[in-house]
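Only one chain is given next, in structure tokens, and it is the form predicted on its own.
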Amino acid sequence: MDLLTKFSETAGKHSPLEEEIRKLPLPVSSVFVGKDGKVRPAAFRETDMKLVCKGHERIAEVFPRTVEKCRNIVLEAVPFGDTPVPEGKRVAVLFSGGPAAGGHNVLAGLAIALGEKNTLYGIRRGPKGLINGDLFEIRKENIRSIINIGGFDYLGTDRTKIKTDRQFAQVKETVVENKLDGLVIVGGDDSNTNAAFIGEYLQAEGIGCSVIGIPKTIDGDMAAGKFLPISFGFDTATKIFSELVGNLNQDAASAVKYYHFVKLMGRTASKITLEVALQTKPAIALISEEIAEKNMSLEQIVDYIVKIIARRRIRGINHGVILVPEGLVEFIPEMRRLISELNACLAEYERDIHDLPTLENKREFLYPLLSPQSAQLMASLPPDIQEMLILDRDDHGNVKVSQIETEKLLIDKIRFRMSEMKRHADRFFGEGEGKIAATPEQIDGFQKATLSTQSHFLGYEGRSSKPTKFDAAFTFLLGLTAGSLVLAGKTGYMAAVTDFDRGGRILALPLVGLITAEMRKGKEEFVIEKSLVSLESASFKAFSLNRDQWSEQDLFSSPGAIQYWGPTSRQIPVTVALDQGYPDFRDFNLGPEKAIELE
């Protein structure tokens, strides 16, 4: 074979690493593991752990039946033993929302919890497919060409939210025409939601189709404690993010330059931001839960960045990276205020600013429709993020606020206090509180260096990557517990995983506990709540006790590609080994690796 073919060869998914990793074995947890050695569905058990949600009662009017049933009670895997597996079943599956790293293989986990007496049913398109009754047939063969491989692209994914009556009823269409004995929902905190509420809906119908949710989203906002430390993607994303970082840490370095401000996914939770500072040790990392929690401003955000800036720079360090959440903007009071009251002003007022022939008539027109103080906040941001709060709204009419460039956003505001700290030089250094001590010679060098910044965004890299070993196991893991759920006939959970240092402890979470009743727009909804930072956390202390020492001199990490062999091809999120207080974060273990059959 020559050289062209052999290249030619390698199209369509057929990289030499791609061709590798669909041979690895994986680890699989010793409760889906036969007497004859072969991978196969668990059984489960009630424990006495229970999940209950703020206003639980609330909530169990809401889901009445789900809630008789399961009673927020979590269950556990145990091996099947010797009773038959049910034969017959009929299960679909779809993915919703984002893509995440590792979907392939929760298919492959289904498919071999269900083996060759029940069928595997794909539901393209996501929720909106569920709602189109487009499904297909899943054979095992047909996953050999896509475990361990990323992307959704096997099935496809979007993010219709199931509400009207007539969607519910379109979803009882298709369950009953294709005679479904389950449906499996792998998704984020708004999936596993709409989850509930079909479990939910199908049960008051007298319809008998269990309804399981898989929890994904790289964003890391979908976890419940010990229960469920994470949620699958975020492991390969966050090493993917760390690698670039790292890389730019190093240019900085090298060019002796730059500052890099990186923007990471993350609209509502900093848990990307959290885990890439530990690995990577930038000069700064914003988390937008301490700025909530200490009540921050944009100016002292500013003020704090720019102090390190100054402060590294009468060290002779002239270059570094700085982290920002994506959702930065939602958690600083006076933005978080201004985006409200320009909300509510673009509703009420829609067709007459569109009406208005330019972004200035428009901004003349909201000003005074504004508080004082938002007026003022908006008239101090440049010209494009004004346009952006004004013009770039979603379905909803709302700010597009995760499409806001932060990044660009602080570079603007700073370069203009260190402006104003080169002219006023006696204002900002001395003795004095608030004042950075400098000699002369260190305030004239500050004074002749130049701020050269550079913006970058990481987010969509991070989604469809291969998963990293943790993430391909994790999600097979996720496969063979919902299979398990439905053939066990459960209905209204979330499959999970913990215990990842420990062999991996196989778990079943009710959904109705994981739910609460918020206020929205003075409207009462029911989601997921999301899991933030904890300020209380070990890896948010780990983080507060090091990162003066970062910015005060160069101590980055240079973390590197994913591995699938070798040194770090074990290795799990930092801050999940911090919070669930493992030993080490360098060697996860959910059980003996199995050869994954998929003839």
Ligand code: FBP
Second form
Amino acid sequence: MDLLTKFSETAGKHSPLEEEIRKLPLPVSSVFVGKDGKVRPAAFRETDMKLVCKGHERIAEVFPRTVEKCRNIVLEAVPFGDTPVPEGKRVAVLFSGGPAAGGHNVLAGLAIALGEKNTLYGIRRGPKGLINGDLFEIRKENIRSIINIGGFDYLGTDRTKIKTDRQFAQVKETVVENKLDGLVIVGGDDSNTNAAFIGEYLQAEGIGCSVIGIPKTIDGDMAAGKFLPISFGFDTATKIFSELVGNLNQDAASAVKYYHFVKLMGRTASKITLEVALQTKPAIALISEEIAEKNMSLEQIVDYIVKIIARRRIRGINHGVILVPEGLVEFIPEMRRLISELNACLAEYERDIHDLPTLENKREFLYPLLSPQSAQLMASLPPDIQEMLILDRDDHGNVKVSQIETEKLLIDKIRFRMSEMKRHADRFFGEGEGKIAATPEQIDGFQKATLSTQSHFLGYEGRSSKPTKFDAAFTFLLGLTAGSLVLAGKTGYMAAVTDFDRGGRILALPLVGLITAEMRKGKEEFVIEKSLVSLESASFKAFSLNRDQWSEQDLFSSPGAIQYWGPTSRQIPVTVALDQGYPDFRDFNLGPEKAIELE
Ligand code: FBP
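Other form of same protein, the form predicted together with the named molecule, not the form predicted on its own:
Below, the chain from earlier opens the complete complex, with every other chain and molecule after it.
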């Protein structure tokens, strides 16, 4: 074969690595392994564990049939035994929201759990495809080409929220027309809340279709403590980001001229930033939850960063990496107030504001409606950030924080503050509270040095990578779990895996036990509470105990690339290992490895 032919053959998901990792054996928890050694579905039994969220009475009113059926009891998978696997079932699956590595292995797990005698359908373009009835049959040979391969492109995804009566009726139409016995929704908190609503609605309509959720999001905020340590995609995304941040650490220390400001995805929780910080030990990492807890204003955050940069400079370090969580703006109290006032204005005047031609017109319209503090804060923000805050919301009403350049906002403010420090060095250096101790020579050096910055946003590059071995195994198990739940006729559950260090325990969590009722803008909303960074967690404590050392001594770490074979191939997130109390983070155990047969 000539070189050109060889090269051409690598197109379309056939890179040498993709070819090899398609064959990667995966750890499979023993409940899914039959006596013949083959992977098969599991059965479920009730445990003595219950999941009940606050405001349960209201949840029981809204989801009466689901609550009555599941009684909020957590189920656990047990071996299927010798009973024959049900046949003739038709099950459809969709991806919802942002991509996360491992989605394709969910399909592989589902296909294997259902086996030859049942049919798996893919729903194109997420919830929108469910509404429009856009289904196709997934065959084993299709799975063979996507197993262990990243992305959501095989099915596609979108962020449509199913909320109107008409949309629910359309979902019913799709289910009835396609004679579906099961619907599997792969998504985050919003999508799993939607799954619970669809499950309840179908029961009310007398349609016997199981609805099962699968916890997905790189953000890591779709988690439930010991029941579900993390969602899938988090491990892969944080490893990709850690490699890149590690490289930036290394470059900063080599070129010794730049501060790299890196915004890291995570719309709300700072879990990604915390994990990447533990892996790379940067000069500074901001954790939104801590900022909210300490009630820090934007100016105080700037102050905190500037002081560290100044101290490092006094010690002769004029470079480093600063991690900024994507969701930061919504955790700064004054920004949060501004956003909530803007949300209230949008709820009432969205059309009017939308129709105004320029940003200036929009501001003129809005300023009188805002409190003086919020109007002043708004005026101090760069125009592009004002624009984002004014209008752009997704279908679930979220501000599109991924498009807000918080890292650049911080850079601007820090530059301004640094120049002030240079001009009035006596106010900032010397003896006294809050001042930085420095010799006249050190102050002179500080005044002469320049602050050179680079800004980065890491997000999309971590969502669609090939899954790590952990995410590949985790998602395969989640698919097996969801398929098994449908075969067992269960509805209103989320597939979950826990005990990552002990062979993997397979659970089914009642969705109604995760949902709470909240009043938002005077309206009752049902949500799965996001799992945020807890300042009491072992992972946050490990971070806060070490961060000063990292910033003072430039003790960064460069963890390197994702591995499928080799020393870090079995590593799980450090945050997960610390918070779950595992003895090590280097060696997950989700069961013995098996070659995945898709014959
Ligand atoms: P999901 O919660 O849907 O998995 O998405 C998370 C996320 O990756 C966030 O971190 C980010 O804010 C958002 O998606 C951006 O999504 P997009 O630009 O694709 O709408």
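Everything numeric here is computed off the predicted structure, so don't read it as measured data. By rigid core we mean the largest C-alpha set that fits within 1.5 Å across both forms. Positions refer to the first chain, counted from 1.
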- prompt: Taking the rigid core as reference, does the Cα of F227 move 2 Å or more between the two forms?
  reply: no
message: If the two forms are fitted on the core, does Y349 show a Cα displacement reaching 2 angstroms between the two forms?
response: yes
query: Would you say P383 moves its Cα by 2 Å or more between the two forms, aligning on the core?
result: yes
